[in-house]
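This document starts with one chain, in the form predicted on its own, laid out as structure tokens.
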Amino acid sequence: MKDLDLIVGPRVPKDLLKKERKRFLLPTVFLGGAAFLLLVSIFLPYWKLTLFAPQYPSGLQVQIYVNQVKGDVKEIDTLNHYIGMRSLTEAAPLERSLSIFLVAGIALLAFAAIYIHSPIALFFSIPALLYPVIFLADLYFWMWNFGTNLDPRAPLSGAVKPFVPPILGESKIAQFKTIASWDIGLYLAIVASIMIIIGLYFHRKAYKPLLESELQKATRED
């Protein structure tokens, strides 16, 4: 068995594919579906923050996409200025500039795993599997960075101690109240991760017997 065959895995005989089409279709459906959901998530918000203040009783809202911030950004930045927090648009500059290419690349790797009929498919799928956790970890880092590095020259700096805004749930800072929630883009990414786990399970069921058969055949020939 050639080294390339060990990486790519055995090809499915046409007669077996015709006989057990569902067995080999399930990994394609789940891994391909996960890749599609990740691509769709690029165009949808991942995280939402609603801020309530005395002068804004109905609340202000911002939505975080993988590459941009939308909503009442100017108004919230003005309020944050009083407690010494930097503008939301200054967060994650590198991540936002590369995000579309990175997420698309992660999705393509997950899709490529369909054509890898060996355990190497797991390594192709790991980035997409871990992506929601990576996004939340990066979001938390920037919330921590902004909340613990307040400008001491701000008008209300003495009234607010360094803090870490939550990435989920409610919090109160001085006279402000915030509610953070995950949005549809992140939920799609989480569903994609679940689909990858299921897809890898069916992938193993479909291709492990073929790979073992090829290895046994190669051993006998040697």
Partner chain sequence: MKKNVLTRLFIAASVIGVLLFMMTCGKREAGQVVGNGDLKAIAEQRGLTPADLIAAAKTYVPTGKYDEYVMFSSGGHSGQVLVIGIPSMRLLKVLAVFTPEPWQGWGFSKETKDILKASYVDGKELTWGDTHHPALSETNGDYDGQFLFINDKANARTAVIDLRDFETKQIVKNPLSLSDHGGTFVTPNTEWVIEGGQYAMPWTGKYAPISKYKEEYRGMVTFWKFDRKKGRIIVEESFALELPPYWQDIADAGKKVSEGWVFMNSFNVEMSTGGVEKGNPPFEAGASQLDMDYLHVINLKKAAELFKAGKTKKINGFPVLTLDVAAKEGVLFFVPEPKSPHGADVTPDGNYIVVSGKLDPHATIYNFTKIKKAIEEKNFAGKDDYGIPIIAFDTAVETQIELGLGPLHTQFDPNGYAYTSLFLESAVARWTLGGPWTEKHGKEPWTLVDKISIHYNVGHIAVAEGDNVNPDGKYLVSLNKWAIDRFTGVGPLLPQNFQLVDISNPNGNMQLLYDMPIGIGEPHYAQIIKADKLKSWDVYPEIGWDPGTQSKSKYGIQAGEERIVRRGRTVEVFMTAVRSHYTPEHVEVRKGDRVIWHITNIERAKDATHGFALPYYNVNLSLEPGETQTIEFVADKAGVFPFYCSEFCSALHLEMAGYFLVKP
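Please supply the corresponding structure for the form predicted in complex with its partner chain (the preceding block corresponds to the form predicted on its own).
Shown next is a single chain and nothing more.
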């Protein structure tokens, strides 16, 4: 067996595929579904922050997408300048410019795992598996970065000490109550992550016996 064959793994004989359709369909469905959900999530918000204050009866909201920030960005920036926080538009420039390619790449890798009938498929799906955690870690990094790097010359810098806004749940700053919550995009990514785990389980179930028998065959031939 060649190295490449080892990575890609054995192909499924046609008669076996016909006989045990479900066995080989399940990993395809879960891994493919995960890839699809990841692609869809690019167009959906991942995280949102809602602010309430007496003078904003219907609240203010920002929604974070992988590549953009939407909502009352201008107004929140105007308010943030009082505590010396940088404009939201300055956050995560690299991530935002690359995110579409990265997420699409992660999804493609997960999709590619369908055609890899060896344990290497695990490495192809790991990015998709870990992606929600990576996103949240990056979000936390920028929260920390923004919240702890306040301009000391800002009008209210004496009143508001540096802080790290939570990535989930309620907090209070000056007259604002803020509610941070995860949004549909992130939920899709988490579902994709779970589907990857399930997909890998079925993957192992489907291809491990096949691979083992191939390997046995190869040793015999040697």
